[in-house]
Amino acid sequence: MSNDYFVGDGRDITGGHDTDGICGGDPRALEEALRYQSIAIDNMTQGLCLFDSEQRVVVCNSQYRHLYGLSELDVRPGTTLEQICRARIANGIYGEDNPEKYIAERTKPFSTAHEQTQRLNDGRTILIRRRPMPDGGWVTTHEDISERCEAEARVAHMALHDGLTGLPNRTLFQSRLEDAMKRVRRGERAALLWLDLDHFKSVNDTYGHPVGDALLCEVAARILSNIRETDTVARLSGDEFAVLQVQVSTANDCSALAQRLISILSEPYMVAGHLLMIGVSVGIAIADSENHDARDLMRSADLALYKSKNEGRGTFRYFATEMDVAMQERRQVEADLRAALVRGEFQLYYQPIMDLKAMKPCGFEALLRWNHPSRGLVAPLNFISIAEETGLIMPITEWVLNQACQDAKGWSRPLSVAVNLSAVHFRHGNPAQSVRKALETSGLDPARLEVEITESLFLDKTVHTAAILEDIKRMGVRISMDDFGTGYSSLSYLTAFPFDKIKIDRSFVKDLPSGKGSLAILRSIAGLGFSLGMTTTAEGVETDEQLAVAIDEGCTEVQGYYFSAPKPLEDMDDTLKNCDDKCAGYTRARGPKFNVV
């Protein structure tokens, strides 16, 4: 290799051309500087090439070499910078796909320092810098700044994406939902399905978020195989993912692909050895020329999904304008319901309970009823499933609880008070604890409380209901498994957990006595009650003949209107005084035939 070196100012520093200053003159000292000089120039971290004004290499160190695997023959002095793109074309190191554009990109003349990034047919990127020199040549370094990229890209695709399922997360997706609402503007359709896994939260709760994470990377799998390649799939959070489809042509092209998803969702899942099943909702709305903004256009699907949600599940519903009208409904009874305890407009109506073998009343159940400022008097109906998706239930439960036990403790008589507990109460709050509270303030004797749940409440794995169950019991309190065969009945219930009292629902009360279903139904429950030393209450008894029918297959209580209807408390006594009456009444009319349990 040469001994000519340039220094940055473009002087020659070799001899003959005013080296007397350098080094003193001393030829020893100036080859002993000159020898520091080649060993920092090949130990650089980059790669660095000298060319003079014509295109010739002065310099060039080791790593250059190594960067584009050239030989030493291939950058000697006076090589010129074609012949080192025709080397590195010729071992496929270059930055372009035609090899003639390389070469003349790469040969142009330039006047100022800059810098650019090459992407290599390899993978790699290549920093280049490039600085003119006085005398018309220039010198380049050349850094290999993958791994940078590569981490800079990994932080990129992170702000973009969901970290565990890779795909497009809330903020990438709400930029493509622009992105098509200005194709919509332009006379495109388009239209977003929005999805949420039905029983994902059961799976978590039983199996653990490990095996949850696995099968929501299974779910994203499926959905990306059953999309196109212009549509977009984003999880959006937890187990709610949304599709962007474009182009659509008619709604049946959402609906097919809707009923699609429904399809390949539904089939099972093997996930670290367990076999799982779920199911999803679907909520659909779609954009064109009238509706294309893409906030209004996620609130539209959201509602789809909601109502889709409410009819069952494992459905899809299409946006309609009713919907928002109902959501918005909904949020002002949720608003009012938030300011309605602070206000003190709920109020207990109490429905008296008949013992039936000493035919007069026993207790009462506690039923909420709300005093609107509008609305007037509202039902639990029209607003404890509200309460319940808000978690509004857990303080008005106990409400009610403190406020029924304070009423009973003034009764003029110690008759019982029967509450209900919610099973958002088991999952989220502490009703031990609620309970104890409400008769530790009010004074009541616990063994006039009595606390209703629903069969629903077995059905949360995750809930130790028994453990909650057995500390109220300890405190004397009576349990009653309320509304018994609806919907989820298992006998299982009933020995697992030791209850005092099973009320049968309404339903199987309303038919009799021609009923024969229903009668046998009845038959059947205060038959197992009996058996089972537990009190059978009959709901919503309404006339002579099902009081009779209760009387005469072995209830033990019944509830309903033929006695009263339910009553605020100041109604309290004459209540009372009109059940003794129609006791009195009904007693005379059956004479001696009158045989109570």
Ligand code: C2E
Second form
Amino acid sequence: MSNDYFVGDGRDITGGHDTDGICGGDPRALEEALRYQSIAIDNMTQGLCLFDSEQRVVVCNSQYRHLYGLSELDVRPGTTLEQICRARIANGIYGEDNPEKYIAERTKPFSTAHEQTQRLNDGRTILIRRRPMPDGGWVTTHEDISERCEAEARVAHMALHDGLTGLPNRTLFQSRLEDAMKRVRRGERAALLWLDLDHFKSVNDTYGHPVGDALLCEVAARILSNIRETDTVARLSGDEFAVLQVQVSTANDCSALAQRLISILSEPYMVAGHLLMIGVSVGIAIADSENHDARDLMRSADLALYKSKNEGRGTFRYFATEMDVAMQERRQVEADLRAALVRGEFQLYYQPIMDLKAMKPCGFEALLRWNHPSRGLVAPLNFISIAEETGLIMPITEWVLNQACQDAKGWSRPLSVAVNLSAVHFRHGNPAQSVRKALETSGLDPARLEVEITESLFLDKTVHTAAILEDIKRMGVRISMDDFGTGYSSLSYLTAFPFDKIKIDRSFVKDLPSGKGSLAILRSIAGLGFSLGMTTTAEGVETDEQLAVAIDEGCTEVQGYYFSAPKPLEDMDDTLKNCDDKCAGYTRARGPKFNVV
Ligand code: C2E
Ligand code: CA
Ligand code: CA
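Compare with the form predicted on its own: the form predicted together with this ligand:
Let's see the whole complex now, leading with the same chain.
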């Protein structure tokens, strides 16, 4: 018989069956049967213990002993359950309760089969199943389910936390917010601070995701160490975090926290050997007796964040009701924009571009207008940014390209046509394809098409800007750098790609001829264009004097109200005639100075 289990005085361990019935009274057969039972019991993965009606051990397997660190002596047949409990208390492996409570709990009589999980004070979790037997005794099995519980706990944790930073995720945050709102209804005040990192994307793009991830973890750690234990910080998505500040007494509490977060998150980070700088914008919504709906609060904080981002970043803003109105208006514009394409509400206006050497019109810039059914003619500044945010800019640009090429094809003079391309198009689509298609469909000579792009295109390093531009250039289309001088490091972008034209932004023309700074900038861009072999167009020329400066400083083209505002296609012949007349009467033309040999 195995040493690992005891059948005591040979009582029937199968729960009252007549052993004679099984083995036909043959002692050898009985011994054989018991041996098999012993093997079977010891090969169970679970701990097993059988008690009689007096709570005494009848049989107990080795797994049971190992599970609870007991010796054979501790569980020998005849030992009472209470004695086993005491042995376990002595070796320190028992339920989490206090010892007496533990004993009382374990030795309580029961009448029906049941199961129960018990957490031991060494951290393990045991699943105990107990089944009564007809003779008043019972059998218990014990299974260590710690791993399963840990796995379940991990899954539960994962469902509620962000895998990268370990912070609560949106789901958990929302439930904490709901709880906080209950307290707000009872008179407490709370605040929601919505954080969005500034320039995080460029770190990610420049140094790669592992560095971006490490940076986010560092951000999480800095936020955590700057809030109270009762407050909650969550990572909501990408580079968005939220802080739920509870027990707020005045708005000063929120401002102070927001300011602290802004300054600690703006301090330099050392990640994987890189010294990184980012910033953060914060939107704040306060929950009080009047505003305590969790969803409204999140929306309000998000609107306030949007405002703080728009007002220069690195700041915090409180939610104000007007923001709600503005946001609803934007949503309306977005919905209307979607419909506008289908309903054919877009129209192109054309503004002439004048060649200063020949003193005559050399092309037109196509400028988009929206004939809104109730708002009338809408200028692009009021809808282009929304079209960009929603991705609608791509179908809109395709429409512009097709329409402009088709219109130009029918013009009385074979002048060039310029179309504006958005940086968003390069990021999310391929404008080269749209250009190719417009040329094919219209049959316009590619040499007559120009596309205008802005410096913002070069900010996103991940986009193959140069490759797309080269593709367009290979078609024979010319490429202009628009609004030049308004971006960051303008000069380096000029060498990044062989542009055909530089359009000098209106802001450097508007205070001419007196503006000294503007004059110097205009002069140097014109000189730069000349040395790089690029055309230079002064934009926004409105007066005689401005035209004179543009000519004197060596610009090769001008565009502006002086010659004509943008006009619908029907007015094109009139516009051309007006321009011709203006040129004929212009006696000052001397020819751009850089071209004088
Ligand atoms: P932009 O490309 O710099 O276009 C020139 C803008 O300057 C036009 O404004 C034009 O009406 C205005 N302008 C021209 N001459 C003068 C002048 O002498 N004085 C003044 N004060 N303004 C002048 P518009 O048509 O309102 O367009 C504004 C901006 O909207 C454009 O700036 C361009 O960035 C964007 N845009 C227009 N059409 C499109 C388009 O089809 N696609 C894209 N992506 N953007 C477009
Ligand atoms: Ca333009
Ligand atoms: Ca421009």
